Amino acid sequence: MGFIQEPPRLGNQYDEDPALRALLARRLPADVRQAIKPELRELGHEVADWWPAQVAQHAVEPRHVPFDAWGNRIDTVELSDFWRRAPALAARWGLVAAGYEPRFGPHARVHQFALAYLFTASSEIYSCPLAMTDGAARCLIASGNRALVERAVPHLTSRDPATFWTSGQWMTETAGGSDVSNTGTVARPDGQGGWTLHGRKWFTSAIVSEMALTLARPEGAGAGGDALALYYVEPRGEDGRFRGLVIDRLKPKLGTRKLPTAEITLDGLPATLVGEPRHGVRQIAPMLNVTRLWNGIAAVSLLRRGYALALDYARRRRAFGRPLIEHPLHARTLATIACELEAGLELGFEVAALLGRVEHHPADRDAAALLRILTPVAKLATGRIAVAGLSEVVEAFGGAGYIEDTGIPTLLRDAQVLSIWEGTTNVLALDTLRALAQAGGPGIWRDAVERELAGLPAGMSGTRGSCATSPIARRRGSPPPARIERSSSPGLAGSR
């Protein structure tokens, strides 16, 4: 039998990520860093262990079962093995809870997103409901609705698998994704102080979640986005079945195929008004800050996984008499991916640090303004970096990168949605301009850049030396790699 290529392997994803460790060393006090190091190392080991089984089950996708054997409408969704285990894992690791616990103060968000960064690439995109859960918790807290905060937030931020909930985010309708002003779902008073929802939601990710936040137009309200209200729903009754909700179908998507995304019809779903019966779009703003950050961290997590696999493969695969890593052009390609990855990592964790700072010091107006500016920038940049970089990863594996059961194509397909979720490129560009105008101009941005540059070691400009410190560049002594070219064409409007 001839030569058989040895597949790439994953080691401990914390120990083998010097960029993450260096970033945490810069951003966290020594006592916080030492406190979280054991759990990050343990999670780094676990996610590497989960990956082979997920690759082996790459073709297993959620399945909608509308009726039971006797014709009863049940609308159950069968999930992959990992998705069935994921809620308990998320609770155990505190992937939402860590951002709300007081022990690390303003550093809580950096801690939380270090966990999320390690987790996401081995999560079959279970990070999506976690992002919406985190966003829902922040949105409810900001709303001041004490009854809903007491009802839902302890579940959303629980470390107990028996009490942990995830949340959906039902915004998208057939009239548009980013343009929520055309929302057609109607909310009608139920005569008992509550509401019922009637309409159709076209794109509802993680339909298996225990609750959701959704926009609807109170009956009789005027047209436009300002007349929308934000509602809280628990889709299932005590018997576990949907009430006033029918799953029309699960979406056949390009990627994120393990994530059960549904089209649903609402016909009397009980709902609770979160705030006043208008200004619902404004009320979801705290949610967007959080979900856009999760989106950015997911992007760099997927790119990191592709890079880790490509680097290991380059050390094992021999071509033309030597390992791929010893071919200068291939080494240069991997170094380019490493540079883009580390740039995205820095940007994502800058936003995480700012979020923690603003949550613990709400009077810090400069930090709040910078967070408002950088959040759409980070989401935009990391989403596009991930797609471009993972396309390079596919190519780095040659024909094997195009074969489904290597697991490589899944990374690229899953990353593609990250430039669509939570605002497409053009939507985010316009949002950044609005943020700059609200902050009083680009001065806050300029001051932040100058502070960063002032903190760089002598002789460096505009970078912390990601290219120079990447393992490939150190080994090969290669020059700074060329920038990965990315298309500037606009994306399709859409959201979760």
Second form
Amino acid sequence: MGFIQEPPRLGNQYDEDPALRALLARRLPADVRQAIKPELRELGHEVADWWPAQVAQHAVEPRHVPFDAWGNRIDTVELSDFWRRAPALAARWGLVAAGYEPRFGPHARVHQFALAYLFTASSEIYSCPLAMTDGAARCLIASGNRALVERAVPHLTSRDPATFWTSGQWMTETAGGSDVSNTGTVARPDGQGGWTLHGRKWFTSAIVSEMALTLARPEGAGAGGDALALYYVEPRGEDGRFRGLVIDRLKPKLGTRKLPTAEITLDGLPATLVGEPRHGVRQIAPMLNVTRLWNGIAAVSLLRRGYALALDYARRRRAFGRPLIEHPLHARTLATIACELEAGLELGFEVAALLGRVEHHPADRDAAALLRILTPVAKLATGRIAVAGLSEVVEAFGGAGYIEDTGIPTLLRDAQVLSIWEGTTNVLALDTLRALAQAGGPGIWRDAVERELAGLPAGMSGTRGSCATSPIARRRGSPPPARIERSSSPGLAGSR
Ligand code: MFK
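Can you return the structure of this protein in the form predicted together with ligand MFK rather than the form predicted alone?
Shown next: the complete complex, the earlier chain at its head.
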């Protein structure tokens, strides 16, 4: 027999994730934890079950069909098997709904993001439309536009596959990705109280969604970001065809290739104004903050998948006479990934917990200010941890990690977008400064850090392990963690 390697296997992704279970034990009351445990365990099993077929179909990408055989413009998008099943799965698991249901009060968001964390790594980035759907629901509720809330929010938060909708978030244009104030799309009154949109959107993620929120400049409103307005659109008419919208092409991307991200031209798309006909950036900000949290949870989800695979592989694969996990340097590399993964997980779920608290206790102004500060911090930190950590994961597989049909490269390519979309690291660093500049910002930040340090076991608050110089210790330029006392990750014994 030649050179045959055993592939890594995935077990139940809830049972095999002690960091998630420890986090939920700290953050949730026992009754909530007990109530959600069966569904988390079931989802942990399902996502592991989906994975081999997803790896086998790694090369299948969405396909844009602009015309039918007879020359009619149809702009259909053919999707992967999983993407066709995903809306029903998302509704059934309540991946958006769980965040809005009253039964767990302020703990709803931790519940929802525990589901999202388990789901995302096996979602072929279907988490992207779910993030935008959640963000759109939050944004419409914040707008106070009752007609639109009644029209869309029951769909966006539905558990019924027959009524569930996803939403797009169309912001990026050729003139500006980070600098949204350059938006060139124009909104024209249609003479009947509505509007039509005219322009070009350069990145529209998940063009298959039933609705979208988008920015446009009301005709004659003048230049600059303040003159933009927020619009609600349903891009398809009753016949299921796009109206006033043409797909120019699907983007050929480095990663997230299952996600049908489109360039589109709008010419007469009917639109409804969400709020006042200006301050659109301010109005869409609630959506951005929710999608940034999803981004953070996606980052730790993808890294967790890479780590789980690398850990299993290290126990099977032998080199120099013993399993990889018994080689101290390799075990140390995995320990470093686990350490930063847990740090990212804590940060992401801190934001999820804060969001739940703020939604249920709007008068808690300190929590709201901390949420505003930590959202960009968590998004930027986890995005970079995921990219650096998944690069380590690829390397931990040796040559196999570089081969497409192992499924490992997809994890790294998908992670790379997490530090780009929804605000690059530098844009978010500036956003953090803007948030800190709010009244009381620095004090609220300092108090939060001191609270966290006070909660650490004695002697740990001064530790400068690799997590202190993240991501992945600037690719291992500094020493690995001296001790990983709180880590309950399996397989780390070799590193201690
Ligand atoms: C698996 C996970 C998937 C995740 C989902 C992926 C979906 C991807 C789809 C996409 O659409 S990706 C494109 C996303 N685009 C961005 O994230 C844009 C990045 N640029 C920024 O974030 C800029 O900071 C921003 C455009 C928001 C700044 O715009 P401006 O024109 O310079 O506005 P300005 O003056 O800074 O802010 C305008 C108002 O909004 C201010 O309020 P006031 O009018 O009351 O003064 C700001 O305080 C407010 N604001 C801005 N950012 C905010 C915010 N308020 C709350 N939270 C924020 N984050």
